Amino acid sequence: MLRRYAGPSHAGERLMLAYVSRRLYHAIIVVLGITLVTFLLQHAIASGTTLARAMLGPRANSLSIDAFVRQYGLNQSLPDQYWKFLWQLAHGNLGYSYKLHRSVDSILARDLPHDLLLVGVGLVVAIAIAIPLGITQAYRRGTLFDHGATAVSFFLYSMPSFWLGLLLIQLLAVNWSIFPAEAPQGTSLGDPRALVLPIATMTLVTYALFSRYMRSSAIDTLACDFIRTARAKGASNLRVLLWHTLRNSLAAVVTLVGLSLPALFTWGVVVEYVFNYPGTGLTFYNAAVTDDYPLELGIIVLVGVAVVVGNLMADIGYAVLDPRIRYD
């Protein structure tokens, strides 16, 4: 039997709280699994004296290697080392980079604001373009405009980000000399023109993904009965698109936004390398080249936590936006 919706109730709030609690519990379990797998993989690659040699360099003698192993507990059992690693993470300590002679926390604190600027601005601009464009494509489905926008989206989506960045550098920096080819350096990032090409690269790659999802979701929404009912009641096309279609089509985009949270650390790796942008992606690349295992381990754990948090946000946002979702 159909029941009229009477607004939020205490029972609904309790269900929502239980749903969030279960998701948080699952997220904690997954984070612990990520830390365990990451720690074991790093230990399999380099541990004990092998890790000490990688940190101290090929000229290190046996006495300095033994001292390094004892000082940092690399001679302890694997469970003891993992427990120490978890204890450090619980206190916000992601490790220490012996190559850079700095804590991983301080390195990430230096780089993360740059990532927030690069990927955050690129993500916001991409969503601002993709949502109205996807809605318009769905409304004008099958027209020349829809086919042209679809072709552009597929072209950008299939293009590697490094190749797109190089094309922008060649066109806008080398040929026309409009923007600098290299991103701004240092902590201040003073020249705003130098941010245009990296942000444009992130925006174009991300926009293609969001526009396709928005178009597909809007097409499904426009075929629903409540859209036909709204039109039968005399609602204008603008109201149907903005109030009914947009609201009910955002669930897919919200899911993508939540899953895009790890992009702060992963999508920017190639773009930051191409433009020499001082962010976490470039730091991770340099750590991989120089065998800076503690820095790699700290960044990987942070990315794993970001993935879990992104999925959690997507689940909660999807349930809030779509009342048909059951809190099971």
Contents of the next structure:
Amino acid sequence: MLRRYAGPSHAGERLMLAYVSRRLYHAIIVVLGITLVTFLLQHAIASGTTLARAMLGPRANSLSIDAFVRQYGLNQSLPDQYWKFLWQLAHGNLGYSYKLHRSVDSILARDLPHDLLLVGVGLVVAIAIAIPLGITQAYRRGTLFDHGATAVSFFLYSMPSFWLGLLLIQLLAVNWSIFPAEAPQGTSLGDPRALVLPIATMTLVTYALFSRYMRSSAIDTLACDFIRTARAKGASNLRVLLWHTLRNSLAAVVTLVGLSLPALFTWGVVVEYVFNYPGTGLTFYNAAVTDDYPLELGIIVLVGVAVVVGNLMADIGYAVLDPRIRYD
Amino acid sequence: MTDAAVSKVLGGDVVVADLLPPSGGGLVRRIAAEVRADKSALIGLTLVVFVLLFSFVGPLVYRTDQVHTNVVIANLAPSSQHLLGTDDLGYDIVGRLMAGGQSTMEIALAVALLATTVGAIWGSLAALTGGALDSVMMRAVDVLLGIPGLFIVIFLATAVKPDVWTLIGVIAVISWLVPARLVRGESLAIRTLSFVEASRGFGARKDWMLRRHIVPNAIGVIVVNATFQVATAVLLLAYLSFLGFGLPPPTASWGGMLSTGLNNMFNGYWWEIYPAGIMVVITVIGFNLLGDALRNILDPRLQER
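Return one more block: the form predicted together with its partner chain, after the form predicted on its own shown previously.
To see the whole picture, the full complex is given below, headed by that same chain.
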């Protein structure tokens, strides 16, 4: 239920606290659900000796398979195994990749900084484009400029992200040889020019997702009473747009970023595959191709938790930043 | 109950039309009017019809061999013999686009139908029962929505032998979630509309309200969402095929064609990059525009325009 918020009060704070704790409780339930689904998926696909054989390879003899099954408790009951899986997760242990002979934690620690760079820079640039463009579109609603910008973002939105990457490679790496087609390899950044195409792809698809929301958010804001009041008080157009509308658009961005994490992770896999970018997405792809189940599951759990936390932040951020709205 | 009787019960100053669901003209007439009035609806319809004709009627007109490889004619540039050239195995690209379109449309339409049906049943059941069962059912949806779809789909796709049926199943596993949430929300919202409350006030039974009010008013949302689901499924299938988890060769798929294109990119074979991507884009744009147009037609709240 939405309730009009009449001003700062203790009752408001209490409601807020109750809302946050209810959302937190809900998030914990969903995270537990995600671990259960992941665990069951794994079991549906390979369990017991099948799993041991998949991990040890086709040349493993029955002796080593038996040893593996006993060592990792694969012959225990499902609830026991799930409890063990949960216990390990609670201690920050996402599993062990028998194919790469490394812990999933260490693999992710290696990959995640690369993802932060790709997704983070892409996100920031996309927002930096989407907000001013959205406000301009809202202000000049119905003009050729507005229609043109809408058409471009609709086209980008309908494009598979990998094809956008292919087009950028074709134009900027093959035809004109301005940027390298492959992302920098290894741990160092290497040639920063090699980062341009993957980040540009990420930026464009993210912009396409955000732009329509930024436009409609700015349109909603411009229709609000306080904008009319500001204008009546003689505020200039620039002040209305920069001060009032921009602030509200920034609040909308918090929600939008939190809710767009699933899309960002999805594009991460595809963009990293296209540009051979050494991040979690590419690692997940390689794990899927090599049937490296523990690595796949570890990444799925991590991504799932990140999405739930993102949703939580979006909900709470929205409630904190928009003083008009309280949930009870 | 006649209008007069309703207005007598509610008092004279209540406008009866406000309480009744908007009726409007015939559906066909409304669709025709919408298509005439809204250029984007016309574009959407045209694109969808084009993709369907191209994929299913095209092969009858433009005959190509999509079974036997022929490396002698591999990677040929577009010519009068091969309108868009050939790929690395000597398949004609236009013919390949048609074959890929068939499998894409079959899978995407089946996914949309399956996912929307399951989602609608799940969502309306949750909304009608309420209570603990509702919570459990919707938490299940939350959990599955918490894991980005492509990750589940890739995980499942590696475990099954990919064919049309398994791909429909794999993509449907994640596609029913959004319709389920949508239909539940819609059912709950419809229950509070004034004409539904009025009929409850007159003593209408639950099943009558479901048949008479909830289903007819939610069907618009369901159909609109099914249209968007087709677009989403086309994209997801393209992702899967591109990453190599789609239909195995020699079956054609747009994503698979683009994967070949990626490998041959530095040879300058642009005809292996552009056509398949354009097909995906126009299919997705077509269904998205069609969905927008259908929403304008079917959503009673948007009809005041």
